[in-house]
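In structure tokens, the next block holds one chain alone, the form predicted alone.
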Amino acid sequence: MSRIGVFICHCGENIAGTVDVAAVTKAALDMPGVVHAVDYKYMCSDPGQTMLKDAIVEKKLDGVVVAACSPRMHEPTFRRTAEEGGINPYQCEMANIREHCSWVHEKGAATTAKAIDLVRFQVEKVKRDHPLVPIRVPITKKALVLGGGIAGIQAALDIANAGSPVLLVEKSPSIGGHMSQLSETFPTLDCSQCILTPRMVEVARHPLITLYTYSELEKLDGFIGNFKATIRKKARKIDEKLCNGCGVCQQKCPVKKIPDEFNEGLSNRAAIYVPFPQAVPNKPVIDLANCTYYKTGKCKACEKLCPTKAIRFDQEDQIEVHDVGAVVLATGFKTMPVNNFSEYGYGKYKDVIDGMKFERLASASGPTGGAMKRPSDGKTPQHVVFIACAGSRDRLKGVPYCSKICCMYTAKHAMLYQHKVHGGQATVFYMDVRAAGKNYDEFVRRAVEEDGVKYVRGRVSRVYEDDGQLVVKGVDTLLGAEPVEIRADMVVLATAVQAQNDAEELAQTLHVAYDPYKFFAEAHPKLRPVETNTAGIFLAGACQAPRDIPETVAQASGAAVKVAGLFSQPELTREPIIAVVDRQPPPVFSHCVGCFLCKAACPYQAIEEEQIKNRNGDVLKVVARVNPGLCQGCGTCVSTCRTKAIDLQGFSNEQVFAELMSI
């Protein structure tokens, strides 16, 4: 006979505000098998957990039901408490009477009745629970970091400095990401390259970090602690071991009119190029789409003039497979495509640019050497208008969210302009200023009060050209929506931060969740902010949401700590909530008929084929077997099996039907 204890939480007023907790407690005592029921204001508190442990001992309980909030949040807490009380942790169940009841219904008898039913479900389930033993698997103590921006660099260095090997994969020819394009950083206005470049060199020289630039992840198989990563190392068409980065090939290449991506198209590069002077590695790559040899079969000037004979026109992509135990996603962001801003004249007027182009104009390593010159004629602009929230917080453009960094970098841009063009005027159109970081609000105030930047609160409806000048038409809402027209020499748009173009495809490859805007989703926004729903895969930086540099670095270190914590264990302990095939040794056979529909349906490739043999070694039957290391307990195979030969431990058909029959 089961001896079940039911523990009901008030959750302050979250549950008790709409559910009659005392009535639920009384009803629980009348349920078959329940020998103890009690309610408490905060069951997850130390007194509440002590109450549960003491009751297990005193009442000789063999099953526990906690009626409280989401099991996603507190199930590990109460299972650990139950284990400390002396019962198997998997004989503790949670009834979610907060999210599934009190939060979605008004106060009343029907709400309380539903809470009682939810408790009854779990009472019937826990009666049929069996002791389960956690699965133990070995760990490959090597990490894979995807993305070589500041997030990936920080995560890779922290993991490597903790003593574990790291593979750092970056799809561009150099690491550095967007931060390498910046001129100065807020709120200190220190040089971006001065901060970043030493870190880039440190990554390249670290003995535990293997750098894969111009490379992409093709496939990721396996599970936490035991992933198998397939990496495509794209052909640079040069031998990196022979190349010394002298630059002769770039100088002698006859094709030199290709828009330079690093400088946002404000300058040109050759068909064989290094992305920027501080690139790591400082090795060129041949642009196949623009190289004369690959278009016509002629030229080969770089091969003829290379002093180290490093050019390899016949070089092919290389595929490498590595065993890794954890993955850090640090793939960064993109800015909203500029063709979305026809109302601002982007593409029509050369002097309407976005924030990244302004960064390159302001940078000492940029196309103008840091001199403030407008793209159309190279003249110094005397009046620049900055338009904040260009695309952000705009449902019509598909970006209802705040891009977070725009207010700050717009203030930075305005200050940089005022510092470079003495006597010039910077005007900022804004909706409201969001400056929540440390010293951020002071930074914006400095732009206004010390540097003379003029802030106009209002939206810009149109930018057009009149008599060789740009005219910015908007309203000033602080003056009662008064129309405003400002004549400017240059307009800078603070364009929205968006997820990378391939983010959705990568998320599906890695089996991680993503939000409606294609940013990768965290497992829990408060308690597990750097983890994904797939164990062993962690998040860092702006691939999760718009982030500034300090927050990105902090999150990258947080992800690295999670990886280091995983690698600190001698082996991995996993929950035993996995599928099992009904199988018995010969001569009694399982219900499995070997159709392997389950194998085709399994998203984790956890179903294997196994031969059943007689004593003579003859194969009698081939049946399915679940690899406990790979199975994630999703239950897809259970629903697919036509003979009902597969069950899910902890969520068996018997348990589910018992829950349904209880009402």
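Under this definition, the rigid core comprises the largest set of C-alpha atoms superposing within 1.5 Å between the forms. Predicted model, so just to flag it, every value in this text is computed and none were measured. Residue numbers count along the first chain shown, from 1. What changes on going to the form predicted in complex with the partner chain:
- The two forms, fitted on the rigid core, differ between the two forms by 2 Å or more at the CA of Cys641.
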The other form holds:
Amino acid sequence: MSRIGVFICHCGENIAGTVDVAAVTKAALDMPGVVHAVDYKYMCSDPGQTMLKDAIVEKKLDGVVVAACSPRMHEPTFRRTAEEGGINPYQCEMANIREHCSWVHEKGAATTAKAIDLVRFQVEKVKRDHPLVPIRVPITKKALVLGGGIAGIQAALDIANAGSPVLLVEKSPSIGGHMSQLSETFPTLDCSQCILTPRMVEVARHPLITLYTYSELEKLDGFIGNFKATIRKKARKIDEKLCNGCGVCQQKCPVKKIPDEFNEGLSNRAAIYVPFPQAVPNKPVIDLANCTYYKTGKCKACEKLCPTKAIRFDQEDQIEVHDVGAVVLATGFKTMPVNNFSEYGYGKYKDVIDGMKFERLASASGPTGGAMKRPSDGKTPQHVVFIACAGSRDRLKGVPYCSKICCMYTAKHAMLYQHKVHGGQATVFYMDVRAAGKNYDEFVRRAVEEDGVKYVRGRVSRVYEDDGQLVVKGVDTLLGAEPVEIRADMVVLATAVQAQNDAEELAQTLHVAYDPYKFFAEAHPKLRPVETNTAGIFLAGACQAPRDIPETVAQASGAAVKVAGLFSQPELTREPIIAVVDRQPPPVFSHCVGCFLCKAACPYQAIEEEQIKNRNGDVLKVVARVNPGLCQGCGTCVSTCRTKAIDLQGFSNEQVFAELMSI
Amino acid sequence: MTDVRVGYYPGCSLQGSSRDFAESLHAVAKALSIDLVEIPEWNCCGASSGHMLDHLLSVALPVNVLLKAKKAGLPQVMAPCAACYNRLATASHEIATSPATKAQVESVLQTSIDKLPRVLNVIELLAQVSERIAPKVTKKFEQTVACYYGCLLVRPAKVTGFDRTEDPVEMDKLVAAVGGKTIDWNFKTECCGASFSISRSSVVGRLGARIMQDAVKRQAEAIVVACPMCHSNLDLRRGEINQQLEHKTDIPVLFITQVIGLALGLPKKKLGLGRHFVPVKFPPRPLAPPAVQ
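Mind giving me the form predicted in complex with the partner chain, seeing as the form predicted alone was just shown?
In what comes next, the whole complex appears, and the chain from above leads the way.
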């Protein structure tokens, strides 16, 4: 006869406010096999855990049910406690009476009855639990960091400095990301390049970091500690070892009129190019879509003039496969295109630009050398209007979330403009100013009070052109909702931060969850912010949500610590919740008949074929075997098995049927 | 060519202030083999005052119209007046999206509401038969015009389903199909003042002046509309507009149906062109240069 203890948590008001916990306790005591039941305000707290531990010893319990929150939340906590009490951790089960009951139902007898049923399920299950032993797997102590912006750079440096090798993969020809394009940074106005470029160089020189620029992750197989990453190194058409970065090729390339991505199209580049002078690595790449040789078969000017003979027109993409133990996703963001905004001219006015273009206009390394000149005619704009929340917090036409960085960078832009154009006027249309952060609000006040930026609280309904000048029509909601019209020389839209175009595809490749806006989802919004639901894959920066630089760097370091923590263990223990194919004495050997339907059904390629041989080496039977390293315990094979030869440890058919039969 | 059968909801203006719209619509419909079937015993749509006073009334009135159309076996209903169209489309949208409103309306109308007829505006109807127009053009409409959509025809996007709410192009396409040129201008969807035409005509003068000024400045020879309110505010209230502008503007305001009617060679009288306050006339075209001998 089992000796089961039931522990019911109030979770403060979360459960006790809706469920009659005393009644659940009473009902639990009447369930067959239950010898002890108790309720407590916070079962996960120290006194609660001690209560559980002591009861196991005193009441000689051989199974424990904790009726509380979701097992996703605290199952590891209580299993650890049960183990400390002296029973096998897998003989502790959780009845989820919070997310599955109290949070989703009204207070009442039916809710309490459901909570009792949920407890009964787990009592029936725990009776049939067998002691399980965690699986031990080795760890490859090498990390893969995807994305070479500030998030990826920081994570790579932190992991490498902790002593583990890192592969840093960046899809564009240089690392640096959006941060390398910025002029100054808030709230200190220190130059973005001056703080970033030394880090870029550090990455390139670090003995433990291998840089893969102009490369993409094609495939990721395996599991935590034992991933296999397939990386496509796109052909630069340059021998990187020979190239010394002299730049002759870009000067001599006859194709010159390609909009420069780094300068957001404000200047042009050649078909062979280094994205920007401070690029790391400082090696050019040939843009195949625009190169005359690839279009017409003639030219090769760069090859003729290259002093080190580094041009390789016949270079092919290279595929490399690496074993890695952990992955950090730091793939960043994009901003909503200006031509999404019909009311601001669908991108038809040249002087209606977005924040990134303004960064390039204001940057010392930009096309104007930092002089404030508008794109249409190069004149200095005397009045610039900044429109905050262009697409953000706009449920109808944009995205419902706040892009977070725009209030601050708009204040910075307006301030930079006032510093550069004396006598000019910057006006900001805003909904709210969200300047929560160290020295942030002071920064915005400085823009208003010291630099004379005008802030108008209201939305802009339309931007149009009249007599060659832009007219911004909006409303001032603080002055009696009066319509305002401002004749401006340039308009800057603080466009919404969005997930990268290929974020969804990448998330699916990596089996990482994502939200409706294609930002990668963290495992827990508060307590596990840098982990994904897929063990061994971590998040850093704006691929998870809109983030500014300080937050991105903090999160990247957080992700790096998680990776370093993982790598500090000699080997990895995995949950033994995996499928097993039964084995029987001869002559049956196994109920498996070798149909291998399970092999086709398994999403993780975890089913192998095993030959059962006699002493002479003759094959007697071919049966399925589950690779414990690859199995994720999804149970798909169990339901497809025609002979019921496969069962899932910890969730056996017997247990599930017993749960159902208990109602 | 098979007849397109469509329910016709005239509303109040097509029988009053906008008889010219009605006349040209019927003439063009006939020429394009569109069978306009007036909804039997139609009632007021509620328009500008209904939804300000009572939400239930503002949905129930148009739904009642649509139910009558359905009873008459009409799969789609065309409301030429933009305000009627907007009320009918909004009510239809609310019935489709809010079960609570649907239940309420069902209870006051004492009937159950199943699928309602599709609501169209005049532009959508003409776009449906656009391939019939070009072959029938006898006299190209060779004018440069500003297509003015106003507010109710295209907004809100979730109700009307226009993809370019702030910069619609459907009417421009129709004008182009009969040989006209359309200008790119600023106030396609700007407010004309709508029903303030009666209660505060000075507001209409001020709003209309901006619209008129931009159209004239960009060399439009006429403004083309598809809404009785837009028409009367830019045509009937031209005096106030000119007063506001402090100079005279004399470009006419045409309904899209009149533009198409002219191109189809229909007689001016049948198109109601004589009913405008600003006479419909266009600047003479410069003569073609004499052929080089």
